[in-house]
Amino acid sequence: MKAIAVTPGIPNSVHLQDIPDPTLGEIPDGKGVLVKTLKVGVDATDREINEALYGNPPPGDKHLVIGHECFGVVTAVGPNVSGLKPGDYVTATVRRPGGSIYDVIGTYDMTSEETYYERGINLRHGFMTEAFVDHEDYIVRVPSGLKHLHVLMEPMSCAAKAVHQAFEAQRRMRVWRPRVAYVLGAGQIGLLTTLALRLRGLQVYTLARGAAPNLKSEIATGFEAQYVSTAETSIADLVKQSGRPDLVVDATGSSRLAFEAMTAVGHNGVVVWTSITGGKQQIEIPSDMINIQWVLGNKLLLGSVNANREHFEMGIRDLAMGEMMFPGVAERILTNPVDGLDQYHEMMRLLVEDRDALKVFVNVGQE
């Protein structure tokens, strides 16, 4: 059967690979599923193991099948599983687990260990193919009446991770109610991100470069966010508007800005850097001030990535609640669909060229 791939180490090496159909045998204590895949979601993810900054693929092969963010229909189940049926929709977890401790009690994406293993990523091969089979541990049952936000599923379970661990951080302090966040970033992590905090009654302002009005804006501000333009007014500026943030959520990929928000937290405040700065700039930052701020003012740093199935499972509750407080508002950032896995060029160009594919997605399969 089909499937996108890349071949790790060389740039710019996307292609259609030919792979054997998976079958329920390849999962030994009968709980594999086999998923019929219906839709794959991308991004700087796989753009940036296309541009062999990272990735490699499993031991033996050398190819690297891609996508990570995925979405099918359940077609077979092993005799062992017991909350799973053909029918199903459903969608997968990306990491899986090595040897730590973390890894056997399902905690997987908080290894402790160097090496990691990521579907689509790091030394597993990813969901971009017609169909995949998994161990039921890792497959998340979608509501139906969701279907319509397929791919998003992956993307809101880091959100959810994000906001989750930040709470469970501050229970240091016995009682923590933050009133203000701010959100760096209005790609898909930061306004789903915007979502999870405004279900839980913040005040959000999502920032990004764009000036409103525009897509963005309109998706923050139907989350009835603030959305505020860095070209127009600066975080020190918003800073003496709203006062200073409980919470700041980076997701921007911009190492300048996840270390600007360490300057504009509040006391107790938690910082949350979700986004990776995978390139070589370097910066000057205000480090007494922010030693003796940090210090004095009780301040967390947090890092979050990935996402377990606990956080899969929030995620999906926050959609659910999110399509009931702001209908409608969530499916619009499935900006850019592509038909059929032949077409991987378009998907690529647009992860590359088009500023304006907030999501870019992959019609895999029909039901």
Ligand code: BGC
Contents of the next structure:
Amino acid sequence: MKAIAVTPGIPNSVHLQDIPDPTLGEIPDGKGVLVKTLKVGVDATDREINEALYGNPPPGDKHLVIGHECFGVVTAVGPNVSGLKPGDYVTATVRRPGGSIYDVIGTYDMTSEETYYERGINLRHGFMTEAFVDHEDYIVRVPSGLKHLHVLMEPMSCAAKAVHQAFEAQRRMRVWRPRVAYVLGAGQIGLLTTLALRLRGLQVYTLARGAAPNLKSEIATGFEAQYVSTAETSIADLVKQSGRPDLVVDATGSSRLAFEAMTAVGHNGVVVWTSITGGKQQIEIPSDMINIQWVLGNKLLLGSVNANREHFEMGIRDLAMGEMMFPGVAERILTNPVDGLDQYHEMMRLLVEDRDALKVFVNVGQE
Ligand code: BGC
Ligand code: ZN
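The form predicted in complex with this ligand is what I want next, because the block you gave corresponds to the form predicted on its own; please supply it.
Up next: the whole complex, starting with the chain shown before.
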């Protein structure tokens, strides 16, 4: 069976790899689910893995099969699977549990261990193959009415977690009625976070470099958010217009902007960081100013990584609700299909070189 893999540690090692077919017998308690892969999305994490900045192979292997944003159809289930059947559309969570209490209760995205296991990223093979098998605990059903949004399930789960974590953390306020949110970055996470926040009734400003109109601005305004080009309006100027936001979610992939977000948020507000920055950039920040403002304003900084099953379910509900409120908008994120695993060079080329490719994904198989 074909798979797209890299050799972690070696830059630009992306290649086609022959791997054994998966079998239900790999999951010992009879709760295995065999999935035929239909589509797999790629993102900046895959780019960094191919640049050898990030990611590790499973113990004993030199290669890592990539792919963590999957969409497929169930083809067979083990005898003890109760909630899924052949023909169901599904996606899969990315993390697999370690041994901490958080892992044991299903919140493996909050593991307290240094080592984490992520399919397609760290120490576990991914989904960029013709078929895969996993335990039913990690397979999440996708309603057939959302089939057209396929590979958005995983990025949406990360957006759903970021927003949910902010609301959970803000219970410290006893009453928190956020009115204004800034979303920094209009990549897939920024846009999907915009959707999640609009569905909760916030006034959302989605900030990105490009001057409007462009695809990102059209998607943001399609979700009835305000799109702001940072080439025209700085964050500081926007604060003068909108007042300080109650919530800022950074999804830029730039640690400089993640810190700049800290200068904008209002009293009792929260900044959520969602980007993985694999580089080594160092910047200077107005640390005294931030320090005093954060203490006097009881502000909170929250990191949010990955997502567990509940966040996938939340994200899927939000995508369904989004289709009711803003029909046809979310699918505009899915810009660049690549046909077949053999086209892995084209997949990486789009990911690395094409600035307009909002979402690259591979059509792996047909139903
Ligand atoms: C993935 C997350 C993962 C993170 C860190 C992201 O690209 O979408 O699931 O936790 O990278 O590895
Ligand atoms: Zn990702």
